[in-house]
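The data below hold one chain only, encoded as structure tokens and taken in the form predicted on its own.
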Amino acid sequence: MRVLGVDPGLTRCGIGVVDGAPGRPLRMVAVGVVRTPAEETVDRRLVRIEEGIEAWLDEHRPEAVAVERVFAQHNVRTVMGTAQASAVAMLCAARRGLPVALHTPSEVKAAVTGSGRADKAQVGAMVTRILRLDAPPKPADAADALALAVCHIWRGAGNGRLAAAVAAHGRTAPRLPPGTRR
């Protein structure tokens, strides 16, 4: 599976592409950042982000897109820009019919480091180790995008099977023969 990870941001939108499958070695395909100038209007910045993401989708042809779920911050202006960039990434994927998964920052940290409270340096170090890179990707937004893709590959398969089981059996657990223990 090839996944495009997006760490949304209005100034720096981290983007990373990872190939792999659960239980198999993962491989970084590409990593980078779409940057927008702070002096531009928000609408122009969003267009630049859209153009950058579209170019990555054209070049790397992912099968899924993993985006960091926006969480509440004290700085409303920052969270608004992040949410807007996140929406652009989801829109670009939806236009192409690609599945989009939202992962929380703590979910991503837990997936790659084992701790949902890991700091940026720990995430960068583990992304470097998992993808067998020579050095942590810079800036941290790029490493976070790769971490999102890794998280999705490792957790997405299980979440997909769970969703399929729920869809097949409704909201209840499948019935077991009498005398069988759960």
Second form
There are 2 protein chains.
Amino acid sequence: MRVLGVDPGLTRCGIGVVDGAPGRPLRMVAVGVVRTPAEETVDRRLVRIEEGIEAWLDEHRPEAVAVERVFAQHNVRTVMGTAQASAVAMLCAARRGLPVALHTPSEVKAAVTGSGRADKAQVGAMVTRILRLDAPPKPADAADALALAVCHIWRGAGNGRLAAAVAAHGRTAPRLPPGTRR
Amino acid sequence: MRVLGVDPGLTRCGIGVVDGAPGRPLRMVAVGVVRTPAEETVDRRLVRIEEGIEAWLDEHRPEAVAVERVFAQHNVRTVMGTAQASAVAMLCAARRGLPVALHTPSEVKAAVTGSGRADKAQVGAMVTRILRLDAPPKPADAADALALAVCHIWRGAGNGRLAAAVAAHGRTAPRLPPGTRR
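Alternative state: the form predicted in complex with a further copy of the same chain, after the form predicted on its own:
So here's everything in the complex, that chain up top.
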């Protein structure tokens, strides 16, 4: 499966495209950044982000898009721009009928490093190793976008199995005998 | 001038269209709400908001779009959805080359009631009076969208005069004699 990861931001959106399946070696298809000039108005910058993401989707035709989930409590100064950029990424994907998944920063870190509290350098090092690159992708937003795509492919397997189990049994929790308390 | 105001929200986007000019009676052209179902994913809801706003822009052809400015510190629980919906509104307008203006809630309240701390009922009452309506528009998001459009028309005059002065003199502050301290 081919996944396009987006690390959203108004100044820089990291974009990373990864091919692969759980349990098989993953392959980096492309990585880069969509930048917008700080001197432009927010509405014009959102149009540039849309154009940039559309170009990536046109060129690489992913089967799913993974976007970092933005929380209101983090980085209050920049969170509005991040939320707005993430909205554009989700919109571009959903308009094409592509499945959109949101992963939290700690889910992504845990997926690629084993620790939800790993730092940027550790994430960059593991992305380099997992995708067998010569050097960590720069800037960090680009590496984070690849980590998001890797996370999605690896977690997707579990979600897929879970979804299949839910579809088969109609509920997420195992049935318990009547009268049993959880 | 015709202004489309947007009070952004993921569940309800208030939309109000007003015709007018400063110092002349204003006229409500249309008012309504774009709703999205809470049970859908955020990415699908953003597509519905885009479709809704595009339909309003197609039908009413405004010359400017006024969107409520979202702050990170307010309503932390819902602020992400509000930021994302506002991004879609700005994107739809900017893509058509329409000027986009952001006004804060207190600017809007001050413009229509004279007080930046007015409550919803007061805003609704003044919108009703200013636009000579039979009753306050419901829901409150719709009234707020009309208030945004009114605010934009009235403030736009001042901004227009300021912009003209800046264009004429090349700076916003008056020239002071050398050595003078502000």
